[in-house]
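In structure tokens, one chain follows: the form predicted on its own.
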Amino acid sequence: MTRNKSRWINISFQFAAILLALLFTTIILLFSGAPPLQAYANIINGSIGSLKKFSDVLVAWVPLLLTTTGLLVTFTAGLWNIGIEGQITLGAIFTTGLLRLFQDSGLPPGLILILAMLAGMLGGALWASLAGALKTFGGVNEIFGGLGLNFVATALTLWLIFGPWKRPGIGSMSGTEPFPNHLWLPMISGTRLSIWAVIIGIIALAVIYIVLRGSYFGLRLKAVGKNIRSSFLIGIPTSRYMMSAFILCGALAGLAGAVQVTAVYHRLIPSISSGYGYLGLLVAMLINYKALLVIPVSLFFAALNIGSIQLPIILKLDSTLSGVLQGALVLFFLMMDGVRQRVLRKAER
């Protein structure tokens, strides 16, 4: 088969999974009662209607494009990091620790965000740590020892909003106290969105790009997701290469983390997480890994995330629509490409 021909079909069966995930989600809305087209315009104009919307979007945008480019690492490396939602919050409660503790401190706010990225990725890299841990030497599963370390994070989450960092003489599901505006990421007047933030995403984007494809480390690493029992029988240290790749991914998950506290809420709020480790999950199996696309196509989820807000104010919706299409993309995607495998298999006979 020419390398042309093969081109086109993969093509055709991308375009058949979208049109088949527009077809399931059309399917509901339909059964709901909705208007299909009048939903999808909606969703349009929510995320893109003006600048401000726009603006929401590139808000939600960073932290999925952080979260889904650890989880490049440690997919590369064979391991399905599911406990990337624990190591947004840690990143965030660690964020959150160290602006409490300098911000009368006479430091300038500048050092003092710089300290807080990093007190986050810190946060975030033991968290992963963790993990990294219980199954490099305890033989646990990472996919258990990841849910399990997200349901601890969330409860020390709790703890803290309503036992040593409660508000003033109240616990409230608001979270803790705002921060002063001068340990706020500086915002573009009118908007919610840094432009630090976005500039953070995307430096962190191209450092893993460069790690994965042009560095000795990027090599040995997906010889160990391709085969950990060869790459250990040719000398590569795999627990090592294994726990790498889940610092890695924990530091910047505990970036987005930080990013959440000091460029969306200004302070730590119960979900500070906001399902991103998840959503990125689902990213990362869309793009098959591919460090390039992950821009476009995080923007892309994002962009449903803010748009189905509109959907609950003028149709009655439920916002979470954005989620079932969001789903049956990956699904139909997985679907398609094992098919287009087999088609291409036969071809080639």
Second form
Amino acid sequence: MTRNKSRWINISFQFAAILLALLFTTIILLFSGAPPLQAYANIINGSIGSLKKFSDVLVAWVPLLLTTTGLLVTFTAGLWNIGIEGQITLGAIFTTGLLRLFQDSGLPPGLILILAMLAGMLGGALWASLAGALKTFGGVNEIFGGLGLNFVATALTLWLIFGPWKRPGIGSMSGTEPFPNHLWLPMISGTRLSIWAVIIGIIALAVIYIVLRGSYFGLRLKAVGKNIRSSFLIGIPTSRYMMSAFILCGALAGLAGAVQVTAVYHRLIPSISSGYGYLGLLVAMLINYKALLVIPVSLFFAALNIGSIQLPIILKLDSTLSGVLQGALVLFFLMMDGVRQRVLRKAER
Amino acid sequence: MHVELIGIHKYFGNVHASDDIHMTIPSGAIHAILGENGAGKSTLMKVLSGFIQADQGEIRLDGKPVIIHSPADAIHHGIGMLHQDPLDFPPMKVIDNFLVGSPGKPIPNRKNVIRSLEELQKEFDFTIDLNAYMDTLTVGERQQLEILRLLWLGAQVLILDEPTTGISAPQKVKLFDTLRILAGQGKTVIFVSHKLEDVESLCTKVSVLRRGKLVGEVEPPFDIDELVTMMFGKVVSLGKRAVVEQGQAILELKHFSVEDYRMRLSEVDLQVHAGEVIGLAGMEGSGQLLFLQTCAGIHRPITGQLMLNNQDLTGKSYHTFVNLGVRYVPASRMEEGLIPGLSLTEHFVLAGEQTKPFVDWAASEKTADERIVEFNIHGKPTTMVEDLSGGNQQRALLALLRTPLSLILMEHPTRGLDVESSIYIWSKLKERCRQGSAILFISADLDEILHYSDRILVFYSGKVSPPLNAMETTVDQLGQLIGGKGWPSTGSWQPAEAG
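Starting from the form predicted on its own above, please write out the structure of the form predicted in complex with its partner chain.
Every component of the complex follows; first up is the chain already shown.
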């Protein structure tokens, strides 16, 4: 079979997956008695209907971009870093902690913000190294370890919000006391978007792309992910590489948490990770771990999230419809890939 | 039950694993299937027990043609197979284990089952506590239990795959008694083995397989020499023996003992010199792999010392071994040697030295191209390793070895390769010897062992022979030692018996 032909087969299967996902979501909408076309129109309008709305999409895009980028590293090493939600949370906690520590110190705000970002990366990396240590030294599958640590991270956030860091007077689910304006990442006027956050996200992706593609480190990580036994026997210190993958991913997740605190919420809130870790897992699976596809696909997913915010108001639909569509997309993509491989194998016989 | 195999053929890709096998095994027989590793014993038994289906041929039970679709189907027809490693569920109780594999109602009647089991136990004089947990049982007891289970399910034909591996001597006696009782009851026992002494003392007939073909059937009294010749075939000419000058000691083992859950190799003393090749002979699972991997630093010896170039490496990590010039080349090329999904170039980069943080891909591709030409690999630098043929994968593995190396440890260096590729691989390995490397290798091919080794260690059931001079050893002697013949029963080894 020629390369060109098999490429066209791939594309047609992927196209079929998108159609099936849309069909599936449409059926769900029909069952819940909502007009599907109007719902889709609302999502499109709600995400790219105006410049303001699109800037909101970008606000959601940055943390998703960061988490997906981080997950590229762990997936390359063959690891399922489900614990990424907790790593975002710990990043947010460390950032909040540092901001609280220095907000009255008189240091220049720019410096405090840089330190806050670094603290976030440290927090995420530490939390990830826990999951990594459990995996490499304790023999605990990273999925179980990570999931457990996610719950611990949530509990830790709640304890801080209602305990040591509670608002003057009484703690509330709305989070800690907001930070003063000068400790916010500067925003483009008229929007909630910080250009700095976007720059951080793109730099992170670029760095990871270059490292994975061109460095010895990236190649060894790939080898570990594809065959850990051969890699070990060929002389790669596999435990060290798996730990590094966790720490790198955790640092990027922590950075996402730091962005959530400094650029979006300006305080610590209970669900600070906003599900960007899980959504990042979906994006990473959908793009089959290809770094260049991170930008468009995570942008699309962010647009779905923002676009469906209006649904409850207009159509009395829950805004989780975007989640249904995102999940369906990934499922049908994976399924069609399986079907494609079966068909091709049969054709070969 | 009267078992007939008529014209059984089975192919795996290009390998003809069963080649027109005709065999008749009457009830009451204890019939041995003898052959070296890869001779096709397991394939044939898997066909009979329903694990795989023959591509051609017929199975008749008591004269009736049957088609066996699955192991469950086989037991339905009265054929039960006892696997080399017991297939059970260690964290469960014996009785629950039993019920798991039994067909029938959703809620089993425990009491009835226990009663019929106890009756069966009495028949064979077994004493297994049915309420014990599986993992407290010995391998021998688990085997007994498996026999009970198969009989309880109504097996008329029992297939035993290497049943004497890993059980104690008294348990072996017990097992043989049991099998004789079963044969006396008119059941058919098929005994798959490579152990000549077991076959000799137990079986009523032997079928010898070699390279998928049935090469002969023998009845007692058995002539061991004849069986060895049938198992291993005639000597193929491999060309002139290459003689390499030997240098200083590279590897030194002193009172070296290694152990895994199955066996223990005690007190090995060995000195290997630069340029020397040591062949490790023995049936698969006789301890040679454990020995080789311990020399590679993958396992740690339980006692004794391992010196490499006069440096004590006992207990050091595998990476220390690698950094000091030891390289282990495993037999399962795609599982342990190469990395599917990576190209040849990427492999050469991984195996080479790192000088900068980033890979110079253009230069690496050029190096890869040179190695590909040098090692005669049919592929391009961008070829993924899984797309190479077996021989090319093996040459690629060799091409990955760094220069210089002190010690090369190879597991089946030429298994599955044609003669031409094998000769090529060995010419490359001998080149390494001339450069001062020492080589230890495992092989199931006696000609390969005799032809390329300077000295030979024979492994049998956890015992290690002293080094034998390869020039003074014959195929027959080696074959007998591998089959457990000619070992001193007690006391120290006397080389005269082997040589």
